[in-house]
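Shown here is one chain on its own, the form predicted alone, set out as structure tokens.
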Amino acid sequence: MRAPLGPLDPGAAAAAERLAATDLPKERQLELFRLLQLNRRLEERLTNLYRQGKVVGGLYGSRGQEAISIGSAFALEPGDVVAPLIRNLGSMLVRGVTPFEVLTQYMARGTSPTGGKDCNLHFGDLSRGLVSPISMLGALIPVMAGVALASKLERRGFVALTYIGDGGTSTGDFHEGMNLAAVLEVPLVVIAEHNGYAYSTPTGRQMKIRDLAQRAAAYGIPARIVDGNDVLAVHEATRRAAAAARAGAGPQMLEVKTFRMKGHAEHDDASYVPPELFDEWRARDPILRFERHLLAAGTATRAELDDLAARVDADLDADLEAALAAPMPPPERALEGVYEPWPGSGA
């Protein structure tokens, strides 16, 4: 069964070339390109590590969806707070998480952000405005509604942003959190990634509506449908949504149409996806589209883009070598950070 993806279903290859207009200066557009390349090439190295048995736990990639994480996080202000999900590595990279941290985290090294106690992207850093992802989909919506409420009550002026998949919009936490955010009129931006499948279940077998934006409308939340494979469109739509939320217009939602170009996780071969869907969406690859846009617009030369990509590879190779050499956590640290010391125990 073909997964219905709404009005942005891929059409002619020529139409896939058109990206949104932008007023971003050249250096900012090149930074977007660098981050897109970093996202994909880091995940490619993680895939190799997974196949070598060096990744502890699962690996959840974002191939084909990188423009969503990077375009949205790139549009925020430094004081805003982001809560990524397991497929939003790009958001964490924008916020300053290093490839070394990511690599050691996936390999459960003792020097990783969680000291080897958790895996994949289950870590945050409030100093960088990052709330840790959790496995319970939808649960971050009410959490971030609370973060946004704190911003409103304390008049701190920051926006809270989080993500949800099309399947995750069917969870109770999503609906309760959206309703709460709407009633309290908090500065929350929710990005709904409509990639056509909740694991292996097509959207058409999950819900009767065609557009996730209708779910926002049910709570009186403004929503906009965006081409999720156009990094400039995602950036501009997020910038506007964040500005509206910051100005007191209450929560905002973006539905970003995209497609997951791999299985749900690295162990999943996606055999349930019709091959022609992969063929159609390969023409809309967000990184290749942006690269062609930069060249056609004269924003960058082939040599500039090749140099950026080469530097990304060189840095990643150095980070990978360092991560492989990082030590595993020592046994005596197994309980550190797990239990709060008993008052007066001296522990």
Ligand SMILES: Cc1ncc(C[n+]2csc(CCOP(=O)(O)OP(=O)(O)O)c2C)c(N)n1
Given for the second form:
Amino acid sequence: MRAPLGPLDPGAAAAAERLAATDLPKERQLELFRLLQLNRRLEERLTNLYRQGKVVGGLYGSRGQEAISIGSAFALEPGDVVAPLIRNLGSMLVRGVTPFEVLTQYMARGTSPTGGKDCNLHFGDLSRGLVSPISMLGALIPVMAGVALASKLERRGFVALTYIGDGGTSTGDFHEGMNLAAVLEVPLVVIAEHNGYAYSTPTGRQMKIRDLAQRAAAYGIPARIVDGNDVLAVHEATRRAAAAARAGAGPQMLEVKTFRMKGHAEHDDASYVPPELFDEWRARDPILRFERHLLAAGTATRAELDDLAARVDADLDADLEAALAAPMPPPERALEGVYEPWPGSGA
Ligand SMILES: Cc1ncc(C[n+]2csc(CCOP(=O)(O)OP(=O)(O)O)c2C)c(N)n1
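Show the form predicted in complex with the named molecule, please, because up to now only the form predicted alone has appeared in this conversation.
First the chain shown before, then all remaining chains and molecules of the complex.
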């Protein structure tokens, strides 16, 4: 079977230990490391809860792709607006969503951001610059083109950023939204996550091109191809793309090459993925790579990194305990917030 993704570029395997250059100060690099650890360890706890039957509904993870969500969201300005997808928990964490909110959301607790009505990451918060994910793939592109248009028309200077999977780039909404954004020259940044599979369909079976970047080119949108497992490369490329969009250069796209290290969701054992692909990409794990880089560059000591990870774990233990103790929603609130009150109904 043909591998859906070849090496990132010739010599990529040998270069995999070298991360992109960065001028981020030490504290910011350690904050990136903390967020990566938080993303992974929170998802590991969610997997345990799922296996214990405590997650209500499906569980969609981002194992192996954490550097993309975190590196990109970390590169934005506070006033920028982000629309994550289901695999972008990391972007939400960067924007200040708490593990307690995420845990209660997945366990449908009454105190969760949606009061138990949605059971995964489908919630937003404009006060934190977060537009809610939309389940229909591709639909966020025209929505975020509109958000970016508002920024342009009102001269607000913020950038709108959203994500799309390789499969999602085959939807009509993606193409219409990209074309609209290009023609209107709005400050939109699209991060296209090329992770090899759309559910069980390898990329090679759903498009005849190798690089998603070609799709952006078709609309006159500049697109760069980035190693999605290098958090510093993703950060730097997003910073540049956002700066260009902010300066009036119109929409920008990044194609980030990566690999989905699990099935589509927790219920999917990924038996259709050749095991050697997992082996190949496990060697490029974005968190271990960054950890080795921090140590080799002398940016952090082993003790500092271990201490950070231990603190993440301790905080998560406390969050988990609190989330498990949170109440389920009372039945009488089941209809609250579902429908707009009918005009004149007094409701
Ligand atoms: C318009 C639309 N069609 C189908 C689905 C069902 N669906 C949800 S996720 C998914 C696969 C998405 O693949 P991709 O865009 O590559 O993202 P990934 O899951 O790899 O992150 C499908 C088909 C959907 N949510 N929306």
